[in-house]
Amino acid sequence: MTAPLLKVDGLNAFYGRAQILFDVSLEVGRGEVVALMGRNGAGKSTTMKSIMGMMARREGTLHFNGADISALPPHRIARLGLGYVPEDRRVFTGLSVLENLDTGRQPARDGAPVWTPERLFRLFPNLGEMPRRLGGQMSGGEQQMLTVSRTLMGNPYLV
């Protein structure tokens, strides 16, 4: 049996003094698709932000690809190959589609898919039709496609 790619045990998260997550545990295996579902306000986004190290206060243990990421900041977690797509899009409005993609570019990772602009343009043909369009001149849906694509340009093991 192989170790899970992501293992979360006893995750608690707080906004100020208010506890939002209570002992969340989950595992994601290599090649597995896992969906976290729930009503608005149930803690789905907080769970993802906590895993990525984006919460000021979190408790519990998190292991990704065999490494303990429990105390790492977001940029170090991302460098290990864990991708995150923010729900608020966060595109660089003054940069073109291609320039936005370049901001997410990381070297190929052993055992992870390799993403290129050409491959992403096949996945998202709308982006392929506007490689020089500025992020601020795109619709919300196009910006979301760009955000997903920029994350994939990091060649993550897991998104």
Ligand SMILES: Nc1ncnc2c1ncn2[C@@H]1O[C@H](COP(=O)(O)OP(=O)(O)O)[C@@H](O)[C@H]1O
Second form
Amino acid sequence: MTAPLLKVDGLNAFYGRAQILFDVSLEVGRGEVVALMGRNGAGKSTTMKSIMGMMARREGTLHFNGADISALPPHRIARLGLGYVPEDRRVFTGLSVLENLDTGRQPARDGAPVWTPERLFRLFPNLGEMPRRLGGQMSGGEQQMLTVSRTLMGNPYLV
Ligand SMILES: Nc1ncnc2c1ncn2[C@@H]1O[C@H](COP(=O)(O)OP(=O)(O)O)[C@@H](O)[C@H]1O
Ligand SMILES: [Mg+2]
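Right, and the form predicted together with this ligand of this protein, after the form predicted on its own?
Below is the entire complex, every chain and molecule, led by the chain shown above.
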């Protein structure tokens, strides 16, 4: 038995005074795919934001790859190799596809796949056809591919 890659215990999250998450616990093992399902507004996105340190107020214990990330800001969590793909894409509209990819670049990690623009362009051929296109001049679907690719450029252990 190896320890889970991600372990969430007793997670509560709030928007202002409104509590959204109540005692959420979950685990993700190395190489495991976990889907979180629920009706609109159930708190799926809030769970992801909470794990990534993006909620102004949250409680609970979160461990990633052996590190306690409960009190870390998003950029510190990202540097530990936890990738996050924002549903609102957050593409830099004034930067090209290649420049957007560069913003996500992190060093290779032992035990995680190593991503390059060339490898991502094989996964997403549409992006490979527009490496110099500005982010603001791409369709929503193309931007979504770019957002996923930018996250993978961080060579994460888990997305
Ligand atoms: N920025 C916000 N401020 C206040 N309430 C929010 C905000 N974002 C989401 N909510 C509320 O939090 C609840 C959970 O939302 P969310 O996590 O986005 O749901 P899901 O992703 O499962 O559809 C909903 O009731 C939603 O209205
Ligand atoms: Mg959502």
